[in-house]
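Starting off, we have a lone chain in the form predicted on its own, written out as structure tokens.
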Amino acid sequence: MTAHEVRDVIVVGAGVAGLAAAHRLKEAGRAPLVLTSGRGIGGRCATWRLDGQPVDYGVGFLHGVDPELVAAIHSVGDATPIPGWPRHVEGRGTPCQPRAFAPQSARLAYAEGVSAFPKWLARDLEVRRQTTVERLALGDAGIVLTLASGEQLCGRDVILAMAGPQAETLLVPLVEDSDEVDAARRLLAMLGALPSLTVMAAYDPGTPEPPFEMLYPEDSALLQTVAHDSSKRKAPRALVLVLQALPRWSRAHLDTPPETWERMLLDEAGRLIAPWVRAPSVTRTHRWKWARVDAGCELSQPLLIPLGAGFRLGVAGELFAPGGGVEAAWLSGHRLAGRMLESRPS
């Protein structure tokens, strides 16, 4: 595709926010193209396969109170729902999303992994993977996106659905064209995103089952959660724990070699649970540089900025709805698509 070939809508980011927006636009008859720099889709709704066994290493389960979201997560085809997971919770530490355990909140995991939800959202969408957008510019036919490959795409509507710091960087070239873009960029620069260092740890057959499905330690300066991930699986081959570090500790160790912080987190989990936790048979680590929004930084709604000549720029993500997490990401994308449909230029 060349720059003068104009796409209807281009969505940059294939997390839940971007997919929710694209899914709603597609249902309304528009033709969104979704771009993602990664090999997979879903953002933190991420599932790794460890010797064929799913492991959720970002979001451990889905939750929400919005009726449309709850209906959506229960409508995922080809997935086996596990209502109410985690059902056995230990510890009085602060969950990543405290609202998950509010009385009115529905919780749900899938035996196949939480990535089943974004895959379901993307089932009828055109998605280009491993496609990195390096620059935006305003052109005669729309908003021009320059890719890392040198290719240029053009969209009359463009949605940025990514972490705040990533969106801020892409907005910089457009600030001279719009005071609203400049205000949005300045706002994003002030709002925080929290990191999370994660360890997936598998154990040999015969390892004792922990008594919890989710542990929220109250006396740890390192760990925020320990998920008994294999408790979600059908006939699991291995017992698997997923350890996620506290944001402050994660930030302090982002540039530390993974083998160092992996060892520290395993030792801490061994202290909290049992000595056997320190000696897994297989491990895998992951750095979430922008795991979730800083509590209290959320905005009330996504941004939709007119750029003249009928061109529009939208910004969505969990930052753009109260509460954070997957529900906020979905709501922001869903609402942004709704606003685009209601106010589509003639």
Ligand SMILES: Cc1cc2nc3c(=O)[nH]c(=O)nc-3n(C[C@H](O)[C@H](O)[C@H](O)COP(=O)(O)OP(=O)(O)OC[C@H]3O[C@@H](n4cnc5c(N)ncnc54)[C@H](O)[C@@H]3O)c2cc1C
Given for the second form:
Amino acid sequence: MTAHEVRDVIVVGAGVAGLAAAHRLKEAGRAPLVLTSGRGIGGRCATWRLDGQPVDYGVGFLHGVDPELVAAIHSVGDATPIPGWPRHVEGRGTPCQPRAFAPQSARLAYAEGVSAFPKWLARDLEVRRQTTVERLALGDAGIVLTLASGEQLCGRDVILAMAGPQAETLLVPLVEDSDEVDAARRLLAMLGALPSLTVMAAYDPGTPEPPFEMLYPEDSALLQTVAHDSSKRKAPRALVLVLQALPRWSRAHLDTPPETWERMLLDEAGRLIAPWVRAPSVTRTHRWKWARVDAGCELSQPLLIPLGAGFRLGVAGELFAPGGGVEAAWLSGHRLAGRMLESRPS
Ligand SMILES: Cc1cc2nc3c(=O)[nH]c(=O)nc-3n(C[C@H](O)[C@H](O)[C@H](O)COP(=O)(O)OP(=O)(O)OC[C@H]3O[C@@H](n4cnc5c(N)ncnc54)[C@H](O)[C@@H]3O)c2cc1C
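Next up, can you give the form predicted together with the named molecule of this protein, since the form predicted on its own came first?
What follows is the whole complex; the chain from before opens it.
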């Protein structure tokens, strides 16, 4: 593609929101191109391979009440669902999403990792990975996207599907062109996102199995969750725990060297569970600067802003449906695509 070639619709972000939108548009006969900065697909619905063993290091399991979302997460081909995970929950601390445990909420993990869901949504889509969009501008033929490589692409419709602060940055150059974009940018600037520092820890064979699948400690100032990740795997080679820190503690340590906060989180998990937890054989850290939407800050629907001569800018992501999380991300993308299809400009 050259700078002068115009695409029908470009989706920025291959998380659940962007893929849900692109999937629905493709099913309706449109030709979305998905661009995403990461090496993998799924964004915060993320699975790492530790010596080949899947490890979920963003959201640990999928959950929801919307019938279409529930049907979608149960129909992922090439994945082995683990309905109801986590069944063995310990601790009375607050889950990342308390409504995951509401009686009507379906819960599910996959033996292959949670990224099986976004990968399934992406299966028929044209996705360009490791492609970061740095700037948007209004052009004569559509919305022009300048990539980190310097290449320019143009879309008649463009969807931003990412964390609120990331979308806000991309909106800045367009505020001169549209009062609606300006209002959207101001709104996003007011809405926060919660960070989470995460440690994946693998242990040598023979290590005792923890009695829980998920621990929500009620007496920790550091840890929000400890997931017994290897309890989701078919024949795990290693016992793997995933430690995720509380938002306030994470924010205070975002700029601390990872080896320092990793040690603190392992020591805390050792205090809560057993001394062996302090000494894993392999670790990996991840700093989620924008892990989750701040509960109560979500908007009720995705944005669809007309720009110039029939071009449209859509904004989706977990922030754009009540409740946040994967369900809101999926709903926002699915609904935005529906609105775009209903109101296609002539
Ligand atoms: C630690 C943690 C715990 C969580 N716990 C839960 C939970 O219990 N329940 C729940 O439902 N949810 C939970 N979540 C939240 C859930 O993972 C997210 O709500 C959901 O995955 C967000 O999907 P999204 O598509 O909106 O955004 P993302 O998944 O962030 O996808 C956006 C994608 O866009 C890419 N991108 C951003 N900017 C650009 C750019 N300029 N150019 C190109 N690409 C770009 C990003 O790299 C990313 O791949 C948790 C998340 C984390 C991190």
